[in-house]
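In the form predicted on its own, a lone chain appears below as structure tokens.
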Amino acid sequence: MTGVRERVRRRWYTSTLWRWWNERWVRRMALKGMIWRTGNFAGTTWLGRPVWQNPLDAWALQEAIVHDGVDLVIECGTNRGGSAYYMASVFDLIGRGRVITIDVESLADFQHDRIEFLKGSSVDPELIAAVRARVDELAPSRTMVLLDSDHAGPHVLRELELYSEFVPIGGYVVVQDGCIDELAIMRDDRPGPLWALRQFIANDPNFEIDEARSGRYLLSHSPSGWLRRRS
């Protein structure tokens, strides 16, 4: 009877129907508890400084940098520079990699030798073309693009038709928050970062929604936010 009832389990555990309710509604009431827990996430701090941050999103940025040889991360939306910190120093513990991070204010209250601070509006021209500049200096092996700056529908998609050319193939962007389009409490924010990397996937054959990387621990902010590069 034990192996019967391990292969139902087995069965059920890998079924549609479980995966359905497990995204649809397990997932989001969870994620629903830790936003209310946590205030979203306001008082997390890495080494002591302000992320702002899912920890398990967080801990998939980390995996993602170490195992697919990440040496440039070019982050859209710095606030007070926790990511940004948060990334410089797990380049520092790996011997390599720098951050470009772009806001159109200045909040952050440190430096980093690691860390290359721009002010502006993620899609203006002018500072694209710095960008462009500084990732040609730099010559990364593999780079990364985050987005986490202003989540409306349309910029997110602007951000993500401008920085996708950075991306090499085998690469990702990255595109946080997601989830201001599948939570209630998050409607007036709407469309947001989810909306926008649909209508890019539709519209660019080159990138693919990576569900394992998007899916690894459950309760992200970030529904089909890993992006890959494919050609």
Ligand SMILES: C[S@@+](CC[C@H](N)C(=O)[O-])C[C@H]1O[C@@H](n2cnc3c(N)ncnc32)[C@H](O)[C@@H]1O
Second form
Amino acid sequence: MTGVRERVRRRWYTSTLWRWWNERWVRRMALKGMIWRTGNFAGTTWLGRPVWQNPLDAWALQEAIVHDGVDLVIECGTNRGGSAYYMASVFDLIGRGRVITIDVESLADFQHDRIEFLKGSSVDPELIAAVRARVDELAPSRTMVLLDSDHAGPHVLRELELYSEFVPIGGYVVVQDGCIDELAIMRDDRPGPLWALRQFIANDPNFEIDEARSGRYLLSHSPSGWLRRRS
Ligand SMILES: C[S@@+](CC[C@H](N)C(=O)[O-])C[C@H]1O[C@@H](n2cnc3c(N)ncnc32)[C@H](O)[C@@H]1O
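Now the other one: the form predicted in complex with the named molecule, given that the block above is the form predicted on its own.
Now the full complex is given, and it begins with the chain already shown.
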């Protein structure tokens, strides 16, 4: 009897219906609850500094940096520098790596040996040229790109077109905050990042969505947000 019950349970927890239920309802309901409770993580901190990240998404970044051997992160959207500081802390612990972070504003009030702050629009050709020159100097073995600036769909799509060149085969562009396109409470900001990444994937066969990574912790702000370069 126990064996039968175990088999039924296993079938249910691996079924398409269970997955759909989790993605469509559990995830969205829980995410809304987390967003209301935390003010969309506006007051979240890392070692005392504000970091505007869902902690489960931050954890997934840490895992990827360590597991994939990432030694350069190019981040669009510095804000107060929290996510750059978080990733630089991870790099400190593993003894390698740098962060280049870009923002139209200078809101970060600190310096860090592993972080280079660039001021300007992430889609400005001069800024892109500066990033390219710096990447050439650093000659990283594995770059990861993190898109967390203006979340308007057309802007994110342009960033994807511009920054995908920095990602090596097997590497990732992480498109943050696609939940804008899913949650009714964010409908005023659409089309957002999820729209953009779907447009990009449809036109660039070199990239594919890594759903396993994107959905690893279920309650992510970035559905389908991990784009892997396959060629
Ligand atoms: C969501 S915040 C970034 C949060 C930060 N990554 C963190 O986790 O702490 C978005 C930032 O993008 C910046 N931004 C908006 N438009 C931009 C653009 N065109 N280029 C670069 N940064 C931009 C804003 O000034 C804002 O600071």
